[in-house]
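Just the one chain here, laid out as C-alpha cells, in the form predicted on its own.
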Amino acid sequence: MSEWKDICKFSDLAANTGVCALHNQEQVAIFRVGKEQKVYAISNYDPIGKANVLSRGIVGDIKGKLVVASPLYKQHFCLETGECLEEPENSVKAYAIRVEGDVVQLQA
C-alpha cells in the first residue's frame, strides 16, 4: 500500500512555473503546467551544472515532451520521466505526484 505526503496546496503553485520543496530529505523540483494544470515532480538538481537549480528552469515543450530547461547550462529535463533529452545519461529521478482536493501529495 502506497504511502502519500502533503507537500503544498495546489492553489499555491502558480501556473507554468516550478517551486522546490524538501521531501525525503532531498529537493523536489515541482511545476503546475499547461492547460490541464498537471502537477510534475523531478529532483531538483542538475548534475551537469552540479547545483540544485532546477526548480528555477523555463517550462516549455520539444516535440510533444514537457521539459525544463536548466537555468546553468540549458539542457531539457523531461518533467514525467526525468530524462535529459540532451544527455539521457545525465537523467534525474522523476517522483510520483498527485493532488488530492487542494493537496499536493508525493509519493513516500
Second form
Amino acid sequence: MSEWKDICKFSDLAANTGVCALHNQEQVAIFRVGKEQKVYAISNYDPIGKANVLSRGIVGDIKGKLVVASPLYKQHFCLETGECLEEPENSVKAYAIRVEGDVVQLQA
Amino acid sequence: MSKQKIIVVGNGMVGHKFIENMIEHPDYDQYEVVTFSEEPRLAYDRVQLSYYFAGKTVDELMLTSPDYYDENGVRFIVSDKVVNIDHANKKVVTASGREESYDKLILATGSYPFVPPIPGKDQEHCLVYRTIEDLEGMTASAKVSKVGVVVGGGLLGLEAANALKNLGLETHVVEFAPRLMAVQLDEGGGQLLRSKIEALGVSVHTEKNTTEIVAGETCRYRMNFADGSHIETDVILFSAGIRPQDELARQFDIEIGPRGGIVIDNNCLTSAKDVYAIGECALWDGKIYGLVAPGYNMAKVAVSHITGGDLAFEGADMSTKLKLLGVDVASIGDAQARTPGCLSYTYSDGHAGVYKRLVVSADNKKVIGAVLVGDVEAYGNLLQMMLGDIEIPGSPEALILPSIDGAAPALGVDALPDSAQICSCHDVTKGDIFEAVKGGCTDLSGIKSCTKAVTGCGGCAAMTTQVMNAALTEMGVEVDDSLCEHFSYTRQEIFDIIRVKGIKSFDELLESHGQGHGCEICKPAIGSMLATHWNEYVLDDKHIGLQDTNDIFLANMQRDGTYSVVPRIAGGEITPEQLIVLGEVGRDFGLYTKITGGQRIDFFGAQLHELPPIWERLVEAGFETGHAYGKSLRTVKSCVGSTWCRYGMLDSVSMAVNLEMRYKGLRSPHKLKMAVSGCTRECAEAQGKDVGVIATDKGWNLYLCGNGGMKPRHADLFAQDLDDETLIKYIDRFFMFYCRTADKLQRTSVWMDNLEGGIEYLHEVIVEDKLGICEELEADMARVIDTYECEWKKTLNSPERLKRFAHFINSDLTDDNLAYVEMRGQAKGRIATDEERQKLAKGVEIETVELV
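Shown: the form predicted on its own; wanted: the form predicted in complex with the partner chain:
The next block holds the full complex; its first chain is the one shown before.
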C-alpha cells in the first residue's frame, strides 16, 4: 500500500495561492483553489523559464481546466495533470496529494 | 533608359507631398527629383504653426528631414531661390547662379501674405504670419510690446490673434467686413463667434478700414480708421488673406489669371509644356484653394499625370472644421445660403453658446451647406450627406437639433459610398478604412498608423471610429473587448460596477458578475482596480490570490526566480547617510547593484527568505517600498532645478518629491512614470513620461501621455503656466480619469491614441469639467492619498504574512538551482547559464569577465 507523508497544515495555505514543498528531494508546487477543502500538486520547476517558480503563479481556470500561469512567461499548466496547455511537450509531473483533517499529505 | 529629372520649386507642405508621392510610386526608380527652397529649412507643418507658441518646437513641426530625402535620393537645395525659368531650354537658374535642367518642372511656390497698401505698413513692428521666421520675429516684438492688433478677422487672422494672446499681449482683431470669418460663416455664426472670442479677452473691431499707421501716443503706433476712430498698438500683424506666389511664372511667360495665380488644367499642367503648378500658387477654374487638402490632391494628380496615370483634379470642397481660440467652428458648402431657392434651418442656444444653421436644397431633401459654432458634433454627418448627395432621412431640422433623450439622430455610415472621403487632410476614404480593418487594424491607433486618418487636423476621429466599427461588424468580427472568459465586461465597465455597487473583493464580483474561478488576466486587473478605488492592503487574505508574484512578494521576479529590490528615492534625492545604508545592504546580502533609469538603485539576486531582513534594514534607515513591482507610480525623475542650476526657472526637485510622495502607491492600469524639469532644456526628459512637468518663467507646463519603451511617444502639451495648486489638481483628475477608463495594461499613450477626441477631449474633461466628474475624481484621489501605507512596513509587522517568505513550506533549505557568475567586480554579475550551473555543481571554476 502506498504511504502518505505529512507536508503542512491546510490552514497554512491561503485560498487560491500556492506554496512549494520539498518532497523526496523534489520541489513540489501545492495549490489550494476555490473554497473547497481540495489541493493540487505539480512540479515546481517551469521547464520553459528553467526556474523553480510555478508555486508562485496565479491560479484560475481556462476553458474549464484548473491551471496555474507561470509567473515568468505565463504559460498555463493544468493543476490535475501537469499538462502545459500551450506547449504539451513541456508538461510537468503531477503528484498524488490529499487533505486528511487539517493536514496536507503527498504520496511517498 | 536614363532617368527623367523632375525639379520641384518650393518645399512647402504641397511640394513635399508631391515628392513623398513620387517616392512611394512603384516606378520611382525611373525618376530623379531635385527640390529648391527659398526658406532655410525643409517642409514643415504650416497648418499647426500656432502650436509653436503653445510649446511645439521647430523639430516637431517638420514634415520631413534631410535623412529622408538622402535615403530616397532626393537632392535638396535650401536658402536658394529659383529666379529664372528657361522653358525653351528646359532649365532653371537660382539666385546664387546655380543652373539645373529638367524634364518636368513643378511649381509649388505657395502664397504670400497680403498686406493692404496702407501708408506706414512697412515699419519695424508691422509683421506677417506665415513662416517660422515670422514667428521668431513676433516673439521678439512681443518682448518689447504690450498691445497687439491683428488686421484680418478670417481663419488665419484668428489663429494669429491666438498667437498674440499666447505671447501675453492685449489682443485686438480689426476686420474690414461686418463680421468675423466672413467667407465661412453667416451673420448668426459670426456674431456668436465674436461674443465667445470677446469673452476670452480679445477685442473685435469690425467694419474698420485702416487708412494709415502713424506714431502713437500711449503705444508705439496708432492706426487711423476711415470712420474717424483709431486704436493704439505696439505690434501690427497683417493677416488679411493670401496671394499666390506666381511671380516666377509671370516673368517667364506662363499664363496667369486676371487676379493672379498660375492657370492649370485638370492635370495640373500650366500653359507651358512640361510645367505643372500645384497648391496655393495654382489657379484652377478661376479659384485659388487656400487649404492644404486640395493642394495635396493636386500633388497626387500631378504625380499621376507624370507617371502615366489618369487621376484628374476636379475641384475641392472647402468645408472646414477647426478650433479658433478654443471655440469650435465649422462651415460646410453653401454656408451663406446663396443657392437660389434654398431653405434654411437655424438653431441657437444662447445659454450654452451654440449656433447651428442648416442649408438644404429647394426640395428640402439634400444638405447643401451648414454653419456650426460652439457645437460641431454634426459636422461629420452633414459633410458626408452633402458630399454623398444623400437624401435626408426624416425631417432636416433633426440634423441640428440637440438630442433630447440622448439618441443622436446620426446618419449611419452604412449609407456612405466606399468613395466617401472621411479624412480630408490625408484623403482617406471609407473604402480605405474598410481595407485597413480587413488587413488587421482593429483599433483606432492601428487605423491611424496604417491609413494616416485622424493624424492631420484630427476632426474626423468620430467618423473614422464609426466607419471602423461598421467594418468590424460587416466582417462579422464581434468586437469583443470583455476582460477575459470570466467577465464579459470591459475594464471600464468593471471599474464602474466596483465603484457604483461598492464591491470590495474579487469573490464578490465573480459571484455577481462573472463565472468560473478567474485567471491571470482578470485577477491582477481586478486586484488593481480594487486597489485604485479602495486602496486596501494588497496582501490581505481576500486580495492576495489576485496578485502577480511581484505584488505578493513586493519585489520583482527575475528570470531565475529570485527577486530584485528597489526602495523609493523620491525625485532621485538621497542623503549621503541613506546612500551608505544602501551600499551596506547591497554588500551584506551580496546583491548585484545597479542604478536604474528612474534615478534609484536596484538590488538583484535576493531570495525569498532574504527579502524581510533586507527590508528590515531599509525601513529602519527610513526607506519605503518603491513599488517597482506594481502597476503603479514608479518614479518622478527630476533635474536639479533652480536651487542649484544656473538656468533653472523653478524648484523642480521639490516639485518632483511632492508629486512622488503624493501619488506613491496609486495602483493603475499600467505603470506610471513622471518627471519634472526645471527649465526648457528638459534634462529630466519629462516629455517622454506619462506626466511631464516643465518649469517656465510663468509657472509649470504640463505634458501628458508620453512614454519611452518599444513604441516611444512624445507627450502632448496639455496646459501652460500653471501654479502649483492647479498643476496638482489637473494631475489628480488626469490619473483618476485614466484609471477609470483605460483598458487593462494600457499605457496612457495608447489610451490617449484611442480616446475619441484626443487631447482636446481630455482638456474638456479635465479643465472644463465637461462630464461634471472632476470633484469626484479629486475626492477619489484624496482617498488614495489619505490611506497610503508602506506595504513593506506593514508586512514586516505581520508574522503571519512573513511566513510566505520562504522557498519551502516544510524545510529551511533554499532553491538549489541558483548560480551566478562574477562580472566587473560584482559576485552576482549575472545569472549563470544552464551549462555553467552543471559545471559549478561538479566544482569546476568558471572564467570571470575582466573589469573593463
